[in-house]
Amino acid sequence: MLVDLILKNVKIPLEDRIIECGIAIDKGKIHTIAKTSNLPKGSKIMNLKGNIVFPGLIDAHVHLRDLELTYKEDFYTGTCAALAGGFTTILDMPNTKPPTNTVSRLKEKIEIAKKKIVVNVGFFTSYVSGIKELRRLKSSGAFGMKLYPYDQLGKSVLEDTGIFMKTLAANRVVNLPTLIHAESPQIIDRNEKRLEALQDYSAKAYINAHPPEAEIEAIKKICQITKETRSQLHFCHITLNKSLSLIEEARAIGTNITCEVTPHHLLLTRKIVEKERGNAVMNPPLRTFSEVRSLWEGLIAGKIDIISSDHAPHDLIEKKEKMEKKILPGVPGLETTLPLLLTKVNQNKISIFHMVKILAENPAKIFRIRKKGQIIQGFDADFTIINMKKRSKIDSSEFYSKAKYTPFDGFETIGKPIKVFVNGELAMEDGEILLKPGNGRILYS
C-alpha cells in the first residue's frame, strides 16, 4: 500500500514515557504508528529529525471576533495566529456582534467561517430557551452553551435560580455542556456603580470592581444548583485556590464539573498592572501571587483540566484608559500560550506529558471533539511539532492576530512549535502560514 505521506524520526509523549517511531498518514487520518521500518510506503516522506510531536493542540476558549468586529480580529487572522502558537483546533465563543444566540446567526457564522479559517473551528452559542431550539443549535453543529454575568441574558439567568435550574436541565437533556464565566453580577454592579461615581476607569479600578469575592460567591451558587441538575458544567478561567476547593467539593459527591486556567493567570500577578496598564486587564483580572502559586499547585495535583488562552483580542486604543471611559478587558493568547508553557516544562515545572493531556486530550474529551486529541490510529492527521529548546522573546508586533499588545511581550522563552499539520497537511513550518484561507475544516459537534 502507498499512503499520502510519511513522517519518520518522531517523539511522541505517551503516558510516562517518549516512544521514537514513525507515523503514516493517508486521507488526512492517522494511518500507521510504528517503527520506521514497519511502516506502509509513502508518496512523501518528512524526516521530523527527533522533534517532539504533539496532538494536535486544542484551544476550547478563542474569541476570533469577525461580523461586525473585523477591526479586532477576524476567521482569517485568529487562525492564522491559531497556527503560528500550534494550536490545529479552536472552539469561537458566542459574545460577538451581533450574539451566536439562533440558528440562523450560528449558520451565518459558519458560512462566513469557511471562507477564513485555516484550522479546525467550532462554535459555541449564547443563552437559549427552550428544548426544541437547544435541539437545533446543537443539530447545527454548536459545542455548548457560553453563560456571562455581564451579557444582559446570562446576567438574568445567572440570577434567578429557578431560571438556571431550567437552563441546565435543558442543556443535562440534549447532552449540550453548559461553560460559565463565574462572576457575581451583583457584586460587580455594586462596585462599578460605586467606581462610576468616583469618576475612576484606570486599570486598578476594573481589577477592583472584579474582587475574589465576585468569582468566590458564583462558584458557590453554580456548584449547589450543578449538584441538583447533574448536568455537565465547566468552568472558565479560574483564578482562585478557594474556587478550585468548591469545584472539588462538588465533584467529590459526583457532579460533572471540569474547568480550565489561562497562562495569564498562571504566569502572571496583578503587580504588573502598574506598568502594563491596559493591556494587563482582563477579565476576570490577575491576582496576588499566592494564588498563582495555588493555581500551579493545582493544575500539577490534576485538579484543572485544560489550559485556554481565552484568546481575546481588541484594538490598542481600546486598551488605552485615557482614551476610553472603560478598558475593555481581554488579551491576545493564541500565539504565547504553547512558549510559554513550553518554557515550564524546560523548568521542571510541569511535565511534557501532562501537558498533552491539558491542552489536547482533555479539551476533545470534555467537548466531545471526535478523533481528535489524541495520535491514535484512525484520528485526524493534527500534530504539532515541537523543537523542545528553540529559544525565542515574545513580540507582539509580529503576531499574526490583529491585537498587536501582550502583557508578555519581551518574555523569553524555551520551546516552540515549528511545524503544524493540519487534517494531513503541512499547515504552519517555521512561523508560516502554507494554507490559504478557507483550507481549514468546520466542525460539528
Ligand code: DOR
Contents of the next structure:
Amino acid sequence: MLVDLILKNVKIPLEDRIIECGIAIDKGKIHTIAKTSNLPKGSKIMNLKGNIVFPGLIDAHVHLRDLELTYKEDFYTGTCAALAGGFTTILDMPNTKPPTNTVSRLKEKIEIAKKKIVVNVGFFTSYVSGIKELRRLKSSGAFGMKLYPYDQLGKSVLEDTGIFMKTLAANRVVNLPTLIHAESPQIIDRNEKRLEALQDYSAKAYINAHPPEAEIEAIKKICQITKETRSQLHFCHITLNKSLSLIEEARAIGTNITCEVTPHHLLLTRKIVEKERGNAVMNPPLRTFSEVRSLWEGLIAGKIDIISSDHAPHDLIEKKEKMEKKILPGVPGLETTLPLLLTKVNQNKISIFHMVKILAENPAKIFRIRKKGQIIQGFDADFTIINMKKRSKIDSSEFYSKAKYTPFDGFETIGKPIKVFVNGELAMEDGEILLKPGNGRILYS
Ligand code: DOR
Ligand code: ZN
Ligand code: ZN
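Go ahead and give the structure of the form predicted in complex with this ligand, now that the form predicted on its own is out.
Full complex below, order starting with the chain above.
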C-alpha cells in the first residue's frame, strides 16, 4: 500500500526512553510506527534527521479573544502564535465579549473560528445554569466549564456556596469538567476597592491586591465542597506551595482534582515587576522565590498535572501604568512556553519524558480530547518537531500574537520547535506558517 507521508529518522520520547524509528501517516492519522525499513511506501518522504518528535502539544488554557476583542487577538493570529510556539491543539477560554455561555454563542464562535484557525481548537463554556442547557452545550462541543472569581455578569459563582455546589453537581451529571480560577472574590474585591479609593493603579499595588491568602482561601473552600460533590475539578494556574498541599490532601481521599501551573509562575518571581511593570502583571500574580522553588518540587514530584500558557493577550496601552486606570492582567504565552521549558530540559531540571506528559498526554486525558496527546497508531497525525540545541532569544516584536510584549523579553533559550504537523499536514516550518486560515479543525467534546 501507499501512504500519504513517511517521516524518517525520528526520535520519539516514549515512557522513559528515546525510540529511533519512522512514522507512516495516512489520511491525517498515524498509520504505522516502525523501523524505516518496515514502513509501507509513502507518496512523500521527509527526513527529520534525528530530531525529537513530540505528540502535537496541547495548550489547555488560551484566551483567543475573538469575537469582539479582536484588537487584542483573533482566531487567526492566536492560532498562528500557537503553531509558531509548537502547539497543535488549544482550548479557548470563555471570558470573551460576548462571553461563551449559551449554545448559540458557542455555535457562533465555532462558525467564525472555522474560517480563521490554523490549529485544532476546542472551547470552554462560562457559567451556565440548568442541566438541559448544560447538556446541549456539551453536545455542541464544550470541553468544560470555566469559573472565575469575577464573572462578567457581575456576580461570582465562587462566592455563593449554594450555587457553586449546584453547579458542580450539574457538571458531574453531564460529565463536564469544571475549571477554576481560584482567588477569593471577597478578598480581591476588598483590596481592589481600597486601591481605587487611594487611586493607586501601579503594577505593584495591583499585585498586592491579589495576595496569597486569596488563592489559599479559594482553594480551601473549593476542595472542601468537592469532597462532597465528587465532581471533576481542574485548578488553573496555581502559584503556591500551600495550594499544592491542599490539593494533595483532597486527592488523598479520592477526589478527582487536577491542577496546572504556567511557565511565568514557574520561571519568574514578583521581583521582575519592578522592571517589567505592567508587562509582568497577571492574575494570579507572580510570587516569591520560595514559592517558585516549591512549584518546581511539586512538578518534579508529579503533583502538577499540566503546564498551560494562560495566553492572555492585551493591547500594549492596556498594560501601561496609568494614573487613572487599572492595568489589565495577562501575558501572551503561546510563543514562549515551549522554548522556555526546553531550556529547562537542557539544564536537566525536568526530563523530556515528563514534558511530553504535561504538555500533551495529560491535557488530552484530563479534557478527554480524543485521539490526541500520544504517538500511537490510529491517533491524529499531530506532531511537534524539536531541535533541542537551537539557541534563540525571546523577542516579542517577532510574535505572531497581536500582543507584542512579554516579561520574558531578552531571555535566552535552548531548544525550539522547528516543524509542526497538524492532522498530517506540515503546518509550520522554521517559524513560517504554511496553513491557510480555516485549515485548522474545530474539536468537539
Ligand atoms: O491574567 C489573567 N488574564 N488572568 C485571568 O484570570 C484572566 C486573563 C484574561 O482574560 O486576560
Ligand atoms: Zn485565570
Ligand atoms: Zn486565563
